[in-house]
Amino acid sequence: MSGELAAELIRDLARAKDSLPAYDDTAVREIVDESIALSNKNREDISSTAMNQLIQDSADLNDVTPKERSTYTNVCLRAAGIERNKRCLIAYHMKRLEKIREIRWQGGPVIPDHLRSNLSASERTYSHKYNRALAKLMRGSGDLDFTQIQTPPKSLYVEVTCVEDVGDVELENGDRITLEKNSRYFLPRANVEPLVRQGLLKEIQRQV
């Protein structure tokens, strides 16, 4: 059934929820090829004068044969399938670009290797250009990092525990600190926010 592969592509992306699955180049190409085949078949069917008149609503329906009616129905079904494929491909690519932007805001400018390998070449180019555009915007706003704290903080400092060895980190005041696994730290929220979002640090919630 035409359009079914495109619908399955959308369902697979929806099942991924917050993750970003590998770009399905094979499915995308098959959907494009299917749309081209449907378009070519329609072009063949509407080449006759009678069919053109029927499509343009200028034909006398009493003169239309059952075969022409059947052909016309098939043309309409194929056209609907082409439109469905197009809408699904647009939705698939727009949703993936949205996820790429979310990764940038939540994890910083460097995409983790396990996610970067899931991007297509065009998506990696998009990510690079988006990073540059965002960096230019932040530089023009007094070097404010819009991605650091996206909700009003309750305090400027936060207590965290290190989930993995992070290594050397530079603080806002220029001091440097080495973050080691299973150690606790009381640090400026602006410094640790990206690492918390990446799962490298975990905020310790204090009981009130």
Given for the second form:
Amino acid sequence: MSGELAAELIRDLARAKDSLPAYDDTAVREIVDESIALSNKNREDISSTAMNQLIQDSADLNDVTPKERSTYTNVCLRAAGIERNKRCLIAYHMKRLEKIREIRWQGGPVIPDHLRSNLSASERTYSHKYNRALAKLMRGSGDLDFTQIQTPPKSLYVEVTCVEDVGDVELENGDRITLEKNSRYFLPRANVEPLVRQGLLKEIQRQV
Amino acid sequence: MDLSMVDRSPGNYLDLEDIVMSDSKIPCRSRFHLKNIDLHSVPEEFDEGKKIELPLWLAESMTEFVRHEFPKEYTTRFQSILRADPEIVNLHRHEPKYFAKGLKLSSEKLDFPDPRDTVIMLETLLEAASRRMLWIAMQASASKINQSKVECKLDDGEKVHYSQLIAQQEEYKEWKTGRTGIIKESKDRFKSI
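Take the protein just shown as the form predicted on its own and give its structure as the form predicted together with its partner chain.
Following is the full complex, with the preceding chain placed first.
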């Protein structure tokens, strides 16, 4: 049945709730090819006067020959399949772009390599342009980083423990610090927040 | 209740869950004798009145050629079980997106034999949803409860609601102990694998 490839594409994306799977270029091409084939078959069938009358609603299905009725049924089936494929392809691409924007807001301007390799060339271009547009907006708002400090902070400094070796990090005041696994640090929140979101550091919860 | 109060807007065109849900099948019957129909990979013949299972998205487009029937989870028999004791019914086993599909079945594009059956079906869904929501809220606020035993009975929409209620409970506990504002790891997997 037409629409099955598209359904599989959407199911795979829906299943990968919190991650971004690799762009399935093969499936997208196959769905487009399927839609083109359906459209071509419909163009062949929609040639007779009777078929035109049926499509324009000026004839009743009971008044045409069984052959014309079956042909018209197939034309409608294929048209529904084409619309279904179109919906699935648009939803697939829009959801992925939404995910790319989320990654920017959660993880910062640099996409991790293992996610970057899952993007198509067009998506990488989109990500780059989105970064630039967001940076321009933030510069125009007095260099305020909207993506950090998304909840009102209780303090400007936080105590964190290092979950993985991060290496050298530059702080706001220009100092450099090396973050080593299992070590504790007391650092400015603005520097620490993106690293905590990425899972490299963990804030130590104080008991009140 | 009449169908005019049901929100029959087409839903979010781009919503993945809606697309997945519309793939689930409903029984239909052919209005005519049709030959050489390209429904599956080989041409098929359908006698008038023959039963065909079509996905919802296709059933809506083929109203000129088929009449629709309620799937068994939405028939009077199942509805009476749901009406009697909605909290114990394992909806996920019958239909993972039970309520969303039920709402979709009220679509004007579907042609069921009696529109009153649609009204009765929606009234049962409304009552069952209200009672189950109360039960889910009680389960979410109870301590020492086996969450997986609760979740396995819920349909997908209810699972989202249940996990939101649990998250709200956790946020409230954090607020009580002054731990709001703790930076959390993003749910998106950004760590190198």
